[in-house]
Structure formats: structure tokens, C-alpha cells
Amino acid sequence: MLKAISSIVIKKDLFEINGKSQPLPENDGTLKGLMSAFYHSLNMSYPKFHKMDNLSKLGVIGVELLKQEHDLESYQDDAIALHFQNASASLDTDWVHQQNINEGKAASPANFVYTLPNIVLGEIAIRNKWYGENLFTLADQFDQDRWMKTNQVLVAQNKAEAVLGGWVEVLEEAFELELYFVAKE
């Protein structure tokens, strides 16, 4: 049986490190001030960061915590598995390229790329050389369940030791992450 090892959640005026409560680190209130503000208090050197979307940039954040947490080192580079969920896929970003296209603009490649929501799975991947199993699913509300029954069949399947993911989602400045370290007991 998988177990849940450790979690982050941060949503609006919430931060929880394996359900403790945490002070949010001080920002100007907006998604990307947040974001930003937690890329200077994790004393992260990550250039690639300023450019992600905040979808992506949520779940590295996510991840760059969890990894304080709990020693990810020790797995082999492709024994963990990232699977995320969310409700507004990329809609966040596919907002932005579709109001460059109502109104006539060109279309920006750097924005383009982050039209997938899948795309937060690769930049957690690339930032921590992990080339394991990937998979995003949709659904309008987290259903942690069901979420956790899909990781059983990945570690039943021998495809992942451990699954790394839960719930990130990001609509304009509305945002939520759930984030799991799930293993074997």
C-alpha cells in the first residue's frame, strides 16, 4: 500500500509543510510576487525559473520544498513518477496567446510552449534530471482518492517506486497546490 510521506499546500493566505502551518514569505500579494518571493527565501539559483508560467513555476516551488523535507536523492533518477491534476488545464497561459490572437497581435512562441499543462511536469523533470513516468489528468474538483488509486497501479505496474504530484492548479490569480510524496510503507 502507498502512503502519503509528505505534503506542501500552499493556497491564498495558507502555507502547510506536512500540515503544519508556515508563515507565507513576505510578497506584494499578486501570484507572481508570491512565487517570487518563495524562488529568494529558497535561496534558489534557477535562471529557467523567470520564465516559466505560473503553473509550472507553482509545482517546482511545490517540489523545491517538498525536497527539504524528504530525501528524494536516494531514489534512482527514473523511480519516481510525476502525476498532477488540475481543473483549468493551461488555461492560464492559452488565455493569454487567445487575447494576442483576438486582438490581432502576433503569437508569442515563449508563451506558446506553456499551452500544455503537462509542461510544469517537464520543468520539474529537467530541473531535477528525473526521466520517470509523466501523466496529467483533468478533473473540476481533486479527487485525492482517485488520484491515489492511479499511483497504485503505477507502483503495482513496477513503473515508479514513488509518485511525486496531487493538485496544481492556476486561473489568472486564483491558485492551489496539494502537494504528495507518495511511497510504499
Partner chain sequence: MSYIGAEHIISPLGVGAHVNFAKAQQGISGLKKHEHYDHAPSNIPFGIIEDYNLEKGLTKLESLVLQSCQYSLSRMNDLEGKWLMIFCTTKGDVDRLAAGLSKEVRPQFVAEVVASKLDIQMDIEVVSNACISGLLGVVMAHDYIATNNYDKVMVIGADVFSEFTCRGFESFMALSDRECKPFDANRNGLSLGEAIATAVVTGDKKDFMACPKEVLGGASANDANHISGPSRTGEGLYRSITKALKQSALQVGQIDAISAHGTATRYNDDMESIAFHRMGLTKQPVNSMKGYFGHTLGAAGLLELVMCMQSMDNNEMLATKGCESPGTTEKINVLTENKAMQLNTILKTTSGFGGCNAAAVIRKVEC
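Following the display of the form predicted together with the partner chain, present the structure of the form predicted on its own.
Only a single chain is listed, so you will not see partners or other molecules.
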């Protein structure tokens, strides 16, 4: 049986930690500006962050916020599974990549690397040195019951002691993050 430990929700005008509303950091109203504001408010020092696509930045910021709420260092590096969903996959970056091709520009490796949505899992795993199971699926909308059932299977099969993930969606300036940390009771 899994128990919800912590949650982070970030939307255009909403920021919640464990269901309690929080003020958004001062920003210019763009997704890029909001990610930059969170980065600075968290006092992060991670130069690779600035090269990431917005989907990865949103996932990494969510995990950094969650780590402030719950000590994840007590888990072994392969005990936390990552399980995320979204509706648009990596379409936000795919459009930029295709636009470069259409304009006859050379394909940018900086964009190409983010043309798979599961790269957000890799960015989170690399930053935290986590080597557990990971799964990224597509759905029209976040189905928390289905997400939890999959997590139950991961834990029942001893693939993980805890699962971190949820919904991470970015398409142009529309974005949404519902991040949960659930663990064995």
C-alpha cells in the first residue's frame, strides 16, 4: 500500500505545496520567466538547467521544491521510481526542431536531445543521481487513479520503495505540473 507524502502543483496562476497555496515567485508572466524565478528562489546552482527545454525545467523545479518538503536522501539511489504523464509529449520542442529544419537551418543538438518527453526523467535522475525504474506515458489528462495503480505494481514487484511523478505538461506558454511523492506505508 502506498501513502501520499508530498505534492507540488504549479500552474499559470497557482502554486501549491501539499494543498496549501503559496505565492508564485516574482516573474515576467512567461513560462521562461517563471522557471527562472523559481530557479533563483531555490538558490539552485546547476548550469545545465539553462540548457534544458521547458518540460525538463518544470519537472526539475518541481522535484527541487518537493525535496524541500521531504527528505529524499534517506532512500537508496535505486529505491525511488520516476513515473510521469503528459498529453503533448515533447511537442513544444518538436515544433522548434521542425521549424529549424523547415528554414533550412542545421538541426540543433540542443533541441534534438529534447525531442523525447522522457528526457525530463533523465534530467531529474542525473541531477539527483537516482538509478531507479522510470516510466513516461501519454494520456489526454492526468488520471491519478491509474497513475497510482501503476505505482502499486512497481512497489508490489519490489521495483521501488517510493514513486515520484505525476503530470508534467508544457505546450508553448500553457503548462501544468502536479507532482506527487508516494511511498510504502
